[in-house]
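As structure tokens, one chain now follows by itself in the form predicted alone.
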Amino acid sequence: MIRGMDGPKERRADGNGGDKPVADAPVVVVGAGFAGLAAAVRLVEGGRRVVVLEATSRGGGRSRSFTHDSGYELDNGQHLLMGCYHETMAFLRTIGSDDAVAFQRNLAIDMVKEGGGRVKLRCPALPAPLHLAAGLLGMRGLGVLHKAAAMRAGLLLRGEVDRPDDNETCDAWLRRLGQTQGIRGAFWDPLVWAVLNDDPLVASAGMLMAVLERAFLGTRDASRLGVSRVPLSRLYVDGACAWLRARGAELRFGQLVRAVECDDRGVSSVLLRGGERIDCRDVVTAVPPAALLDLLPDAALRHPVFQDVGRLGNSPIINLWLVVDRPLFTDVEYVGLIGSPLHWLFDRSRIEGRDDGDRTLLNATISGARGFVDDKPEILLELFRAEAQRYFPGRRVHVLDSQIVKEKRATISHAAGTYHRRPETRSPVRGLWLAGDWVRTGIPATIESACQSGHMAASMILGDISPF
């Protein structure tokens, strides 16, 4: 039923006709990524019972690790936190894998230019946001005007009247605040594919200026950059996964759910492939767009919510994991390359502290990849290896091993005029509580949106927060 449909408050029906307390039901979870496993280990802390049910045979969703033939352990895509990410450190910190994140001491970050020069942003110890003023306003490497322009944008950030809203892009935006190309390119363009992994000619300014609010405007330590020293499934996954599993919640992998059925009540069970029926009033559904729907009954597909999700877009993300003779560059962990395809290298071996000898493990990553999705692993490798001539062109470096790793539907689109799409985290179906990173946050579809998503599930249904 569609909300506001009045139903029993204290005790509900179970999948059977019978009448059983809520408190006996359990809360079935569907899925087992960032989003999933946040929404499970807060409903047990809050005293649930929980069924997780995963349909892979490891789960992880779109933040997953594999082993590859080469030996490493890769993820499906490589991620940067910010410091600004409270809810996903919320999470780790319950499961006990906090301190596998490193964060920096303060905003620092190392973008390449063509011939291999570099320009360097460092945010000194000051309070925010005048850390990022005065960065900005040494920035190495780039011309006195460029810094001007940057200043003039951030003396805007926190007064300015006319601010973006979701119907204006990035370009647009950037235009009207007088950013020349020379900033655009070593600081805006690239924050704008990083978290909104769309073009700044579509990319919503509104969704770009609720990262700068939480990133920029609050404390210095909320801009700082983060990285993860281990491969995503032992961040995550495997941690959880021994937390609930140690606080009796049951976690059912290979699991493939069929449907989500309902009566006049509401939901009133899942349906799994193999015929299985879970009796149940509350269902967190954590999984993407097309999956949810696949799941719904006809009745609901029609509500408006549900065709507005339908209605989403996606953006893709390419990621080439490269085993190479030598590093590219030595001193830092990561850097972003400016006018290239290949938005941002990181050297894995680094970052993860392992000595391989004559190996280094790279990850480049191409946001917004929709012109390369389509590309054959040969073609991709060949443009790694052009641009790695270009912009490092003292450092020849030959590929022994690699991986493409194409995720056709990492995130949604975040295209200007989109966001009322996204829904709430409370459905139209009574029971029916919808997390992932593409719900309506207010913030872009990043890990740190899927771990806020799942605790605003976990909390509307312990009674945290109301949902109405």
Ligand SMILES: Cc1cc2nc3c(=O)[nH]c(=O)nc-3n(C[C@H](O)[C@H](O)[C@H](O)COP(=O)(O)OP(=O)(O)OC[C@H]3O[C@@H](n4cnc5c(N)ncnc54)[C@H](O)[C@@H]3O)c2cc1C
Given for the second form:
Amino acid sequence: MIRGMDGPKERRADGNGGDKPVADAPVVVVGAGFAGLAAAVRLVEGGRRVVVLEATSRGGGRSRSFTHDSGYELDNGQHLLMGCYHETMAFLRTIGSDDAVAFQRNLAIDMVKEGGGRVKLRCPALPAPLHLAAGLLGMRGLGVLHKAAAMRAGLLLRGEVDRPDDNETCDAWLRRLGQTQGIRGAFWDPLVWAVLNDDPLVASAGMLMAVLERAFLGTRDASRLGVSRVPLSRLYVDGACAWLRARGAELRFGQLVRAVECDDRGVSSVLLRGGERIDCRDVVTAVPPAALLDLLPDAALRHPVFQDVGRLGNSPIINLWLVVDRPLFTDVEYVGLIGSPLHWLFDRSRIEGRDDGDRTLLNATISGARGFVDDKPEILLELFRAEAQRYFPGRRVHVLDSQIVKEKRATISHAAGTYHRRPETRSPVRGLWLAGDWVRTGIPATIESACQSGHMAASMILGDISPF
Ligand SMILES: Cc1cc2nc3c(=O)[nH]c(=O)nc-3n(C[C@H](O)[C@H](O)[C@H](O)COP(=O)(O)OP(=O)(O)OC[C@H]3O[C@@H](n4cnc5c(N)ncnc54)[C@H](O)[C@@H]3O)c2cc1C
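We have the form predicted alone; now please give the form predicted in complex with the ligand.
Every component of the complex follows; first up is the chain already shown.
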């Protein structure tokens, strides 16, 4: 065991390493993505002095924007939110940005078939989960057998079969529920790719179940989809930083943290790349798994909790940003493509409510993109052209400009049997609190998981909830 590290059964009297908080000792938050900023805001609300240290010059992590040569402000990837993102919306409300997220009135999704036909899911204003049942039954463009299979799944979900655990894949579970290819292609598989960022053959059915419970078995509003009307950095980074600064928090960008240092009482300081040391007794690390392991002392790395962190895999996402000479579709803001490696197409010009004249800004998203990350931009652009023709045969669009963003470590992998590797908020090192979308939140690595993790870390430091 290393200095300051708890044994498995050791318990402490409070959430702060056994010491009452020293009035002006700062809590250091490492990372200014959703998790770090949500934690910082909650800590400041709780009266703590906060220092946020962020390696990059602008922050935002895996949900960030940048200005493209064309003048467009682009996100590293198009992000969808859901009505069940309660922690995210609480964070955005506090910093005054919640109005920038536009949610559907009721869940509605258009899925495009090869040749251009649509399968439309429209959930009526009924209480959940009746709204989904009615939406699936009324799905236009889907045969009756497939709808019957969906209904069967609904009944089974109400408790008539064993719930899937984390060791079962989505594919195995959906087969067990007797789901047809038709309903899988139009509903289940796109849902799995979108929320678990992986192939149904690999992804955990237990994780899918966690999403179904939050999004479809709670309230009707929980299943609505939402998009930000503004680029992501404007949605939350700018607002959170202004909010924090106005309340005395210190935000330092371009500051790579090199190490979290410990003494007998647990965390004692953080060391910056430039050699500066900041004394503190509480650190929230809100960085991805590999970045966390880089910060820890060797002895901590031998602890089973951190050994498991080292075994977490990654799953990539590729986003194609395309400036085209005409819209591919004009009736909705986004569509899914059934049976295409391009899972979603978003009309960003329409989403942002901009009149771009004879140009349209499109986004095409490839989730779980392991098979495409090594492809050159020309190949990916050719894929877009081919799929645009296959799914929208009447519309000949020309790509005027493009930008491809490959996020090789977009999320951790939610492969079946890996959930137990995700660590709890309270780490084995006293005063080291783990945040980030990938910690053990009970849900997949998403914006909501990031905000929830940041709020959990803050609440434990503030003593609002017991870490035990
Ligand atoms: C392309 C793409 C599409 C996605 N789509 C969706 C979606 O539709 N819906 C959804 O809910 N989620 C989506 N996600 C997931 C979502 O982006 C993440 O869950 C979320 O951004 C994670 O936030 P985080 O704060 O946990 O981590 P990060 O955003 O990774 O933030 C970590 C921060 O820590 C900083 N950092 C790292 N190391 C150090 C260090 N040593 N010192 C100082 N700073 C450091 C980094 O620079 C970074 O700013 C998507 C992700 C990607 C990449």
